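So this first bit is one chain, no partners, the form predicted in complex with its partner chain, shown in structure tokens.
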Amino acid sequence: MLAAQVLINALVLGCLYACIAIGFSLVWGVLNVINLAHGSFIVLGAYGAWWLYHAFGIAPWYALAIVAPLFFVFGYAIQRSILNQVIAAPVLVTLTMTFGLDLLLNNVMIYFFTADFRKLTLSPPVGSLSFGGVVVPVDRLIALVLALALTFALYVILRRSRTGRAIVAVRLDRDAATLMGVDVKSIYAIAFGIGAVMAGCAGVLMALIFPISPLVSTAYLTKAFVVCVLGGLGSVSGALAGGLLLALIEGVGSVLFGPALATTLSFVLLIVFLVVRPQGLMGRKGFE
């Protein structure tokens, strides 16, 4: 019984770690460019759920539709406006880049909603399924079917849109993209403007499960950057992979060597697969 629901748990928590890390991924897949605020985006998009639900009574899966074009225009401004500047310059500087950006945002939010803890409680509850003593919390399935949702979404786009080819395209070799006559610059900021919009939608769906603060983005970060290694860089099915593994070594790992352990473990991972697999469990395609 405690085996089946640590597997359950971890298929749930794994397909939120995806969640979290598929905007970081498709970033840092297609633009070459890590970034560092991607933390504070999602917390971001928290507060947009936290204060679209206490202030007007929209449901976080409402909230979705709101937060996403907000976060594509602001993911899309950025990158125009920042990143482009930078963006053939050595990755340390993007880097950089993003640090700052990561350290503003991240004062505003404290600034505007300080630092304390808030949380996003749903009223009524929505409690709990329980399938002969497994236990499932609904929130956290609502999550997982629109984070699904959202990434099948983002698959299909980069499939079948002709913008998400030239993402693909830029992705696979810039400057033959560019000879095909694929608008780069144009192309960078909608792709991160999408990962904008996957970063707000993850904190949407986050803000039903999590406590909400500007200091949790560290936290977000970390599994969205361990995430990518595991399961390979820009692509959907790796962030799901990466997602999954990560979540049932964390499980796994915690009732066999203890919580404390659990996280120690999926660094251990992390070296390992860098050591021995650096592109990842999918590999280094593109989004096809």
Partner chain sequence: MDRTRRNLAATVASAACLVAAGLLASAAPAAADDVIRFGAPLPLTGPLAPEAIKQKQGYDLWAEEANKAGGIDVGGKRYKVEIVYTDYQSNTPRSVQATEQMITQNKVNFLFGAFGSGAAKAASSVSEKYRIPTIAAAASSAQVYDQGYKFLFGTFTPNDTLTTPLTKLVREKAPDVKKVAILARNDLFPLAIAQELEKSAKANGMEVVYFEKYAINTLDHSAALSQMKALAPQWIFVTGYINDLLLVRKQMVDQQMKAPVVSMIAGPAYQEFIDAAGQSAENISSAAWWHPAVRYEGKDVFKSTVNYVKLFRDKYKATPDYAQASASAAGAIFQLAIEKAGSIDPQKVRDALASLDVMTFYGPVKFGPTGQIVSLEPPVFQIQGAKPVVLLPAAIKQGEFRLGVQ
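Rigid core: the largest C-alpha set superposing within 1.5 Å between the two forms. Numbering follows the first chain given and starts at 1. This structure is a prediction, so every number in the text was calculated from the model and none was measured. What changes on going to the form predicted alone:
With the core superposed, Phe257 shows a C-alpha displacement of at least 2 Å between these two forms.
Mind sharing the form predicted alone? What's above is the form predicted in complex with its partner chain.
We keep it simple here and write out only the one chain, dropping partners and molecules.
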């Protein structure tokens, strides 16, 4: 029973980790920008879900329809007005820029919400399901389904839509895409906006399960980075595989060695992959 419970928990967390990492991977792969503000975007999305529920009674799964367009506009505006000015600069410049943005967002959230942990508690509770001795809270199942839906939606956008194909083209060869008539600056902004949408929506889903505080933004950023390395940069399915692997390692590690060492194991796995298989499980040059 314990093994089944660990696997179920790993499945839920793995899909959420994938949802966290996909937007980070998209921005890194297309813009060559390591967005250090990604964790703060996630926490901001969680606060958005918390505020919408407590102020207007809007459930988190409905809040996604509000958070997604707002975060797209937010991300698009940041890229066009700030990051686009230094997009051709060395990686260290954009790294410093997003680090400053992360500090700004983090302090703004602390100012308005304080650093205290808050919990989005649904009323009435949605309860839990039990089968074969395995207990699964319904809110986690909802988060699992929505995380998979968001991941699949991005997969379809990148494969089927004209904009998605343009994003892939810019990722593969920016100069060739420019010669084919692609507006690279617009694609950069759209890709960053989509990355912000995925981060904000992931925050909404994480709010269903975990307490919210600006202090956890670094933990979410770390998860995104580890999943990208494990799964492979530039792969939607790789992000899903990396998220599931990370969640499984953390789950098994918590049972065998205690929760305190679970994160340590994930970093050990990260180092092993960087040495043995730096491209990750399913890494490839372009997006699927």
